[in-house]
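Single chain ahead, written as structure tokens, the form predicted on its own.
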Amino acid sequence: MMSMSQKNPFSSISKPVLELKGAKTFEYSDMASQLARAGKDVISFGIGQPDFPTPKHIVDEAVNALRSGFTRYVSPPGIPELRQEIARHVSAFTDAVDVKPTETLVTAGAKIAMFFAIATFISPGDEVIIPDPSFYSYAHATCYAGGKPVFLPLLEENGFSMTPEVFQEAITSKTRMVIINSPHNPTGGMLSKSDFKGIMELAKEKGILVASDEIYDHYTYVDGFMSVLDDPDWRDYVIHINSLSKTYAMTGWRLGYLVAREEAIKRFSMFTANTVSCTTSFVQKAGVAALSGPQDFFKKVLTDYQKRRDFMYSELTKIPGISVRKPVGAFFIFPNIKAILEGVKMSTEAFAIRLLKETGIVVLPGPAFPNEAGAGYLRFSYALPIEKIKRGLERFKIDVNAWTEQTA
């Protein structure tokens, strides 16, 4: 036991360490957990993942492989045959021409191959405009690696888009990184085909690095998603980050990947070779039935996907104090509430945590994205059975009706 003159050796943690700060998605996760343990009848619009099962020809490739004893280390960078069919998907769905195998990375989720491209490019001083509301560790892992966050509204008149005028307007001599994300979280909204050309454009002429999160490009509502890849000059300043969870049901297997010049690849694998070795070995293995088996299953999801956002829409527009755009990507609604707000004198956060306490609905305040451009507005993830949001948003309507009367 240390004496009272002793310093306590676990009392100095690292700058960088202290300003991290935790996932509200996690949070209000586990706040609905320990409501349900208590026997409150919990439906969550909370957390981002979907709501079908990992398809049964993925499940099984990872059971071969742990049968078959596919459970050692592997290559950092990842197992050659998943990173041929990580260049060949991506050639296939965007423009890109001719990625190669050594232009990828496998990374355990598509979170820290972001991590990578932060940490790989950002020294102390750099500058990094971030889109706002966004996720959240984009901010996040500037911050760790020194640099500082540039927060651009995105506009809800604008469609939550950012524009090449306002990123225009953000850049210095010390902006070294944009990063976008379309379709996007937490709005669901999605560039324009001119304003994204318009932002590629600058940030070529300007040498700024593109790191794109392009975890939602297959939740898509409308003819108009465009990828980095699509660029025949990526290579030169473009970072695609991706995954699996989203498309194949696969968030819990930890996934994802990077492409990107090979020169990069090289650098942001020593970063996995330093902190987790390898990305999981029969894993991998799974990833590559992912990617090479069948693909029309995803037809499906999408279209029953689009019958929960038009019913999310129209459920949410017949609330007075509401407004809301439909939104044309991902699986994300992000209403503004600012008139309820106003009413009930309450903070979005104060507001979602009444909510959850009272009701038993999970939604996610908007500065939990992670700044105050969200401020006013809940974000509900649509990623659950349409009886579940048919019940929700019920129970949603009444209780804010109620809460709006008692104040009035």
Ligand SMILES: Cc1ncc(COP(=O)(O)O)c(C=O)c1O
The other form holds:
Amino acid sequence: MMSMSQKNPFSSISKPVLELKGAKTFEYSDMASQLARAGKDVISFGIGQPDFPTPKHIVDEAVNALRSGFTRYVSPPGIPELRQEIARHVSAFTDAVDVKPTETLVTAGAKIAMFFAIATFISPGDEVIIPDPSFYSYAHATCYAGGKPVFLPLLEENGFSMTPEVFQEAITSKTRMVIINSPHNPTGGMLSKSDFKGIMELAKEKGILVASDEIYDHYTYVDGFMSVLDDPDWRDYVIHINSLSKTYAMTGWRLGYLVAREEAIKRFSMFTANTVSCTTSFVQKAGVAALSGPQDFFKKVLTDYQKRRDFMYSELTKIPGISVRKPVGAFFIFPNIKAILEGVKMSTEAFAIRLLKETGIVVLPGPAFPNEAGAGYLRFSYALPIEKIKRGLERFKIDVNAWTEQTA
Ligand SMILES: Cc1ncc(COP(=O)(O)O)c(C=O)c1O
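For comparison with the form predicted on its own, would you give the structure of this protein in the form predicted together with the ligand?
What follows is the entire complex, opening with the chain shown before.
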């Protein structure tokens, strides 16, 4: 037993870890699972993951690898076949012509890939320009590294777009990195080609690193997607971050990758060597099958997702108090519910929690991404069958209507 005068050694948390915040996406899905276990009929528009199973040929390859004993440590940056396949895949998918396997690094997902990029290049005091709203871990990792997130508001009236003009205004002598994510979580927006090019040219001129999270690159419903790998002139200051999580429905497998110049890849690889040693060996074999195997299944996935998007959009526009922009990428829709919140006199977060507990509907409150700029918005994932979307929105309408009447 510790005496009163003794200090609890567990209370002296390091400064970087004190900066680290949790993930609301997982908090909400844990709350939802708890309610479902207690018998509540939960419909989740919450965590962002595809609802189709990992394609069979990918699963088979992992099983084969396990059965054949491919279960040992492998090289920290990744197995050569997968690095080769990533280099081939990104060169074919983007306009890049020259990505080499040594310019790739296999990681346990995109999230840790972004963490490596930030932890490697951001020192205390450095500024990182981050769209707002955005995937929460960008800001959290920046604070962990001692950097300062400089948030660029994405405004609904501008289509939640990030323009070169607002980027330019945010640049100071301390700006070290800008993070882009197009298609974008949580708004479902995508940078126009001219904005994309303008941001890239400005970053190049100012010597600012561009860390680009392209995890939704396959989920686009209009033309015009651009990658930071598209122009060879950009290559010296870009870090391309991607993952198999969403495209191949492999969120739980934990498999992603980085593409950057070789010197940077060697640095990132040290994190792997000193922490997990390598990304799970047999999962990497499955990754080779995913990238090199048939890609035609994705056409049907995209057609389905587009139908769900259209349905979700048209149903949401019919709900009084909601205004919404039609997403062009990813599988999220980000309606403005400010009028509803006024009617029920609640904050966005309190509303999302009430919806979960009373209605059994999981949505994420805008401020989970990760600031008050998201207040007044909800993020719905439409990666669920249309029949469930219909049932969920029906319940949403009935309950929210009742709450508004009670409050009035
Ligand atoms: C924009 C964005 N980046 C990264 C991730 C995390 O991806 P991964 O599963 O590859 O770590 C997500 C997951 O939702 C995301 O939406």
